[in-house]
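Below, in structure tokens: the form predicted together with the ligand, a single chain.
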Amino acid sequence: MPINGSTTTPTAAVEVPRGLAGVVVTETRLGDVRGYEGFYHYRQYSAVELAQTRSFEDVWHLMFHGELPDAGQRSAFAARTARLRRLPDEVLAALPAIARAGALSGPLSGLRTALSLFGAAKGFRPVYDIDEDRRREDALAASAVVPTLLTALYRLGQGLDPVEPREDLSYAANYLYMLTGSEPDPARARAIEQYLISTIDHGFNASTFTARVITSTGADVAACLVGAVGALSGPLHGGAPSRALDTLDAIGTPDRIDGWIRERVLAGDRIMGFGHPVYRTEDPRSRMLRGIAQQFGGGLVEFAVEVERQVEAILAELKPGRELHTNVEFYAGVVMELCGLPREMFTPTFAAARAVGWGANILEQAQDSKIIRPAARYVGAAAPVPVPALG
């Protein structure tokens, strides 16, 4: 019997937004966006403070324990999650067909693969079955296996060994290490560990969203990571990077900025690196890694500065009002090329800094015994109609 005046289901039908932008669905102590600020947090810091003057590691921390760690904790919580990155037998041996199977699609849609395959080599169960500690101990196995997964494949991809992953290396020096097989110049390790804290977690995206919808069936962890995965993939989500930069290649030199834009513009094409969902100011993000991009410097730096300029002027004439600067993927993009990652791996290097961001979104989550379901109104053809009978 509908009640509230519902026909379609028992509770009352509520309508929100599209994309359920602004639709507060639950309640956080991970973090928060506030868009017109131009400012992020994780729990009570700022992140970009973090990135700035903080470890992967301790960040780490922070998003699964709630606190920074402090001196011993520090050292413990870094050893702990090293010995974590080594890959199980099964898992290693089922890299090279995983990567042979995705050689078009790459290591991404190979970690979705890799990543439920981990989690079945592990026993993972149900986080609806399990105690908060042993949820914690699948979220932090999985984050950390993670990095040691993607340049596995990506190596294999490219027809090379993967590389064993090395304990006494930070998280972001161990992740270039696997990637090149040399130990990396401590400046470029620091560049992409500050990139990697930036982009650990962000509000309510849409790949965080579908790790707590998943989470909140009570499936297991890595069920929830791989859907998280999947929905990080899609190029209106985590997929531009490389695009922004490749847009870069795209233009070429500085006099021909102002007519490819328009001309992209004008036909209702996106700039990729432009635009974001919730920031109505310049995005963090995009300052604190332009700033790193800067201390490099060079042609690409000084290149990407001038189509930043040229297209947030172009974007304010022809799309008045909207707000529209660069987005965290546009420098992102920069600082990972200068740091020598190739373009493939873009994308699967934020997917590595948001696993940690998931894995503290699906320990929330799983606080909470309420299912996520919500409703759709139905717009198709009047029911019921008798079902035509067969022949």
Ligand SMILES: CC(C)(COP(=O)(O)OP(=O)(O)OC[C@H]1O[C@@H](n2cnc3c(N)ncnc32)[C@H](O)[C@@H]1OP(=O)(O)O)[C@@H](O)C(=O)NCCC(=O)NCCS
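Definition used throughout: the rigid core is the maximal C-alpha set that superposes within 1.5 Å between two forms. None of the values given here were measured: they were computed from a predicted structure. Positions refer to the first chain, counted from 1. What changes on going to the form predicted alone:
- Core-superposed comparison between the two forms: the C-alpha position of L248 differs by less than 2 Å.
- G268: CA moves 2 Å or more between the two forms after rigid-core fitting.
I've shown you the form predicted together with the ligand. Could you give me the structure of the form predicted alone?
No partners, no molecules, just the chain.
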């Protein structure tokens, strides 16, 4: 179906911005990001309000089924997804080798291999060869095991045994339990849950778009998720939470903030944790996570808030008219640090949330049988040129 009433023929070249910025490529009922308002939503609900008032499982149900669950549906859905956390024996047996192979690259790299193996072990079939109910079952199963795979790969990489998932814990609490081996403090489990909810989906970002492109070929759900994980692994997409904390470490003390930031701004360097390609106001996720961090309090939080204040003041002075605020990664790193997550698990934790959003996008894209197949403009040497003979 043409977008916005376009009548462009399939063979015509269409000029688009570099990086497809702002280009509408499809229609979605899953949510939207309104960057100039500092607002984003999942279906018809504010994503921030959902994070503040609902459980992760509630929002998962909303994304997959199109509605928030009532009390009975909530209990049934939570129990159903909890049962899906366990890994097939074939996958469990392979995890030590996957962890060893990815010793330098970490759990997110291993997740690509493990998810692919999981899909094969479960007999996932191309999305165009199965009905909607089976697609949803595959997406639920794959989303549910992402935390199990990530925590097992991390622990194996640390020389520890994986921790079996518990069905009596929530998604977030079970994630922390499998990571540490101890049942988490409820306040920290809730803080991580709110972070996870706030990052389930966020418009047509690079990983979500990748998942939908792969889905449009008819590939199975695991293949679509593997592609999305690959896109997320890039530092310009999902790799910033730990780097934002590295910035705080590099600054060190409040008296060094001004000089450190001015030097980077004048040099044109990027300040990790600041700026977003969509938001022209404060990132609403950052605002919410700042509030969560301040509930814990402490020196790290006070320092982060002061860095944020001074960065914005310095940018207003040196780059007047340029809106640059903290993005989700800045305070996400602070919250995860406060909750005891190791820094190498920051981006994998993001993936544990985004897997649900990817799954919802895969299900929506699978309803459209049209392959996503854009064009490129050739700018190389003029063709055809005679092929030279071997001399």
